[in-house]
Amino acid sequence: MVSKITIKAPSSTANLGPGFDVFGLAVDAFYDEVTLTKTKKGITIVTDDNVPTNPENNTAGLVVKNMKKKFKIKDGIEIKIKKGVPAGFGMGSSAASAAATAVAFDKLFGLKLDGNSLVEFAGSGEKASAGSVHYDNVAASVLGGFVIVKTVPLDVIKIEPPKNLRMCVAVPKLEVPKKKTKVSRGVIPKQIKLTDSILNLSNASAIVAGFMKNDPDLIGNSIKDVIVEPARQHMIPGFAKVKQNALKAGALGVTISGAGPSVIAFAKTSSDLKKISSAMSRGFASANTKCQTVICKPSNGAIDRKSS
């Protein structure tokens, strides 16, 4: 039997704009690692990073104490968490490690779980940092490419992203404040317009239609969000610039990244790619705002270390 293993999850982005907590996609621009190891007894943390060393307040932490109540498991676990995913960016941090950790423990203790049962778990570790469960962002980092979360019972659905999609993500140098995932929940609007409602339904039905296709123009040409976007734009300075200059560099659809404050533009493999980021970097700077852009490509899930 192993003693040890390392895994590590790629970065992800939520929503894609109408699919607010339902959709969500993998990401290669950033990566979490985290290494269990077998030890006589207990749940320790071990980590370089700013990150809680209390088990409990810890994504990782929870869900080796939830999987660990689970299966009766009696070993104690040490976790290494070595973070590569910016937390609190809208980039699916707390996610990555909480997807590393549910995969790593099944491989650990040989448990053989489905994909639905490692995103469930991965999912119970969210507590830690955003106060509720969603599953958005741990089913892509669990699972890759792009995923389709329902609820009750929870079942995700999975499905390979277009070879030549490409995004640039613009990642601002701001403060974020502490329980960032809460306050940005905290803005969205209780009540819709039956009208913005079949507004995002059409656009999100449509981008599940254009991963179906393999066609980047229909997912970037739908990404399209009235609802949950208005709402929260106001939070992230120079939004409305950093999107209008993207689309003009020739992206095809522009949205928050999660719940902020991070800006994604979808784009493909024949896009001037460079020349959306720059743009989008100087949308920041209109607003007095640095940034760091990034362009990617979707992620395979988590995966051990040696595979990778």
Ligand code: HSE
Contents of the next structure:
Amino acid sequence: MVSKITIKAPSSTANLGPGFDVFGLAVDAFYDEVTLTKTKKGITIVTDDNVPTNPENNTAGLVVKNMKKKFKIKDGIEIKIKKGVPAGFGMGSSAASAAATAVAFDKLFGLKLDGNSLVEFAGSGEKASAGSVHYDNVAASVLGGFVIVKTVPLDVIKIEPPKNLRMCVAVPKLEVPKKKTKVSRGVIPKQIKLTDSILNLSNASAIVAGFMKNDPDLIGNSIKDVIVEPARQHMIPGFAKVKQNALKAGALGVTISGAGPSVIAFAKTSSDLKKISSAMSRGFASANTKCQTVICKPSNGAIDRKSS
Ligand code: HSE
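Instead of the form predicted on its own shown above, give the structure for the form predicted in complex with L-homoserine (HSE), please.
Then the entire complex follows, led off by the chain already shown.
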């Protein structure tokens, strides 16, 4: 009988511009690793990283709690978390831990849950950091590739991304507020103009078409968001310059990664990815902000990874 299992889950970028809370893309920039071990009782969290160790406040802890309850599992669980995804930077950090945990729990107890159920449990962990459940990052982290999240009922559609799609991510070295996602969700308008909704809907639809047609140019030039990006960009020093520089250097489209403050540029294998990355660094430097840049490609999800 299995008593211990380790699963890795990738970072992810949510929204891709106009697909707020609906689109997600798993990216191989960073990974979290979660090891679940059966114990006598209770839920304990072991980590060397700066994450809450009270299971009620930890995404992985909440996932285990909810899955234990749902499947009436009496065993205790030790959750060992190794963070690779920087927390609070819009790279789906809490989602990666939650996704790895849901997939590990499923394998540890032989539950054989389908993709939607795994995403639902992983999403229940997101409450710990975002204050509300949203499935874009967890869906990408669990299933990999590009995902479209339909809710009520939850139904995630996965599309394999084009093989030649590449991204440059710039992660600024900033102090991020605690509960950053909650804070950055607070600045989004509650009501929007019909004309803005039409613009975003047309671009979002074109992004889906771009993924279906394996067309990075169509994906990139449809990454345009007139609703959420304008409301959030003031939270990212130098954002306008980072975006402008990346586009000048040949990026196909640029936007905030998830709730930020990372900025993501979409490109393809034939683009000059180093040039785009350094152009983004210069953009942040113009606002006296250092950043880490990562060139990445779409990733498989936690579900596709071999357990050990
Ligand atoms: N869709 C979410 C948001 C992603 O933008 O708030 C959070 O990572």
